[in-house]
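Take a look at this single chain in structure tokens; it is the form predicted on its own.
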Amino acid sequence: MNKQSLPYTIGFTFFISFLFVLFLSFAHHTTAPRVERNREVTRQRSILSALGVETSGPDQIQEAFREVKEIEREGITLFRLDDGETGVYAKEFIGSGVWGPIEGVLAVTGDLARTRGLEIVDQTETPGLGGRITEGWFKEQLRDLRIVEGTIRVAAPGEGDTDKENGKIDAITGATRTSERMGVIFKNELERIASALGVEL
């Protein structure tokens, strides 16, 4: 067979492509359950983190998540953890950022008097600016923050507001628009949670 001929080149290319596709299909099929499990564990870890439950390792995460009750109210899915008189509720959200959607979890006490925590799952904000919403100092501001007049105010940029009673957090320096969008997300999600729980803000 003439290896320089066009039919040989086409046949060889087809054969090699077929082998690669077969290998990729096999790899996808065999790893799909593990990928799905990892995705679900990551989701559970985000919800637990917002609820204030610290975990490490997939087995511990899944064990801790068994204590969380998933409930449906007013078409909204909430995750309840029995903690204190009113319980704690977490809600997954997708809000509009500057460059794309911001996905996360916001957790609050059942009477909507305080936040419990915030976890950012995915975002496409500018690295080093709006992307800093994933940093610990920013999320820590939402840990046990008092909710004042039904909202969370995003104030002037700083290094993190440590006063948990004033109902406000510091914006991110150089990321005014992202900070404003986060304020809108907080407002919308608090209203949705309040509606689901039948609580006045």
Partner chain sequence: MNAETLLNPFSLFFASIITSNILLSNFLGMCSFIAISKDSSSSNGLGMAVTVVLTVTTAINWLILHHVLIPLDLVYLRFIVFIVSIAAVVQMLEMIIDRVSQALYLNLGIFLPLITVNCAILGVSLFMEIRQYTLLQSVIYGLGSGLGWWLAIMLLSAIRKKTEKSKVSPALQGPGLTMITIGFMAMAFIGFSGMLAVQ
Given for the second form:
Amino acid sequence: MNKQSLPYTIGFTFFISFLFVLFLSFAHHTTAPRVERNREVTRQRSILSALGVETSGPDQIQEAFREVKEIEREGITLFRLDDGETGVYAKEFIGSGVWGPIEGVLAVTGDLARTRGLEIVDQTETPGLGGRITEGWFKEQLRDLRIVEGTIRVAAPGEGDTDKENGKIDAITGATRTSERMGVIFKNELERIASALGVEL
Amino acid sequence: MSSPKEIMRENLWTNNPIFMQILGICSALAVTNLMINTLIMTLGVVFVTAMSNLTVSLMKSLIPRKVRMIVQTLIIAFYVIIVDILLRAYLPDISRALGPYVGLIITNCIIMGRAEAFAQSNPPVLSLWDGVTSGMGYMGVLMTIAFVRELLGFGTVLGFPVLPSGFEPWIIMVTPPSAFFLLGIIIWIGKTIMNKEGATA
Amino acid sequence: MNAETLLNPFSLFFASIITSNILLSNFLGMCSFIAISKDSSSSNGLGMAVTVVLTVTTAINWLILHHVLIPLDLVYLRFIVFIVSIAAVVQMLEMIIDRVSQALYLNLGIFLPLITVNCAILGVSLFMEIRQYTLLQSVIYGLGSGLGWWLAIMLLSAIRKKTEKSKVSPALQGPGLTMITIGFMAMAFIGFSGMLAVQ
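Could you drop in the structure for the form predicted in complex with its partner chain? We only have the form predicted on its own so far.
Complete assembly follows, chain above in first position.
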């Protein structure tokens, strides 16, 4: 058979594409439940981490997540963890970054006196600059930070603000715009959580 | 025809795809700020280069000349999608960190280059070996860059802190320009050694 | 969810040209960048071709992604589909340019075959997908990235013309020195970060 003929060329191309796509869809569908579970575990881990619960391993995460109650108020979904006092509430957010959406979870105490923690789920900021919002030192600034005048102030760039009472965090060196966007996200999300909980900021 | 040993020496050193041919750096320099990401990414490249070389070599007599390039691209894309599906299912965190760069393995010129230059005219097993060693040569250089960037940028090696706590991380190592500088320096060192070898031989 | 994620098109455009230059901060399109930047008139032609192809393919891939792949739940096939559509667009552009203007073909057309394997093209399509851009944002991002690439290759070819004649260690000559030069360019481009607060 002539391997350079037009019918062979077309037939071959179709056949090989068909074969590949068949195999790929098989691989995709067999792994789909696993991918779905990974997504769920990742989401739960982020919420737990914002709520200040340390976890490791998928089983422990699912176990710990049973303590978390999903509640809906005023059309806003919150995740509540009982701490014996006012409760801690986490809210998932999607805000606008410099390059694309920044997805994360912000957790606060029930009386909105303090933040409990921040977790960044997904972002596409510049690696090494705005991308550093995922680093521990940046997120750690939001751990039990007092909320002053209903907002979290993003101050001048620095190496991380350790004072938990002043209601401000340091911006990231060289990533002024990403830091500003984070400030906007905090403000919007705090307002939303306040209205959902019916608490004055 | 060259022996497996010669092929290895050539691909790992004298004809190293990166510092002799400056090929295929696009898809991988961006992930060299952490060693673990680089490791997974370059393992993906080794896998794709090896398997697509093997496949092209097995099918070389069947592929019509007119569609040779597009069929090769299809083969490469097929293996890249497999890598992507596997990462999503089994290493979700790394899959997220690598983001679009997994897909960019397709346009890694090394893979296409080896398929054209070697697999087209050599038996399957030797082609597989050629693919593995080319990928390893690539991996070696990128892991070196990642090692320096992670060590100086974060003070860690594969995520384990190794430098004393007083160490001040070099911000530049986290940002893109450092990858260019390091690659330039590696090419410089590599060529100096090679020129000496050439002079004594 | 898109209410808040709308980026200012103006800042997206300038950021994709300068501070987040596809080449200098995402390392995309390096292969042809290093090879072609030896010669400034080829650099110009290739830069132009990359800009045109980037703008067109990003838009087409956006349409394919949102009107074919997502409705059919075939997003996992996007790598194959994107690369094939890029190859097709490049081929078509080559034919059109060949028929329309011989002069343009000589300036631009001859670089088109090089472009299918240029990682910047596929890269922009993948970034467009992962950052969930709208069609308008995708086109702006594609155009901006292309212009940024063009600018970077023109600048580098100008610098290389000078450095070619300077005396450096033989081992550093060529690719080594070029990489270090690109490193300095990348630093300069990123240095504009503070200036671009146009929002």
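Basically, rigid core = biggest C-alpha set you can superpose within 1.5 Å across the two forms. Residue numbers count along the first chain shown, from 1. Please read all numbers here as calculations on a predicted model, not as lab measurements.
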Worksheet item: Cα of Val184 displaced 2 Å or more between the two forms, core superposed?
Response: no
Item to complete: Taking the rigid core as fixed, quantify in angstrom how much the C-alpha of Ile10 shifts between the two forms.
Response: 2.7
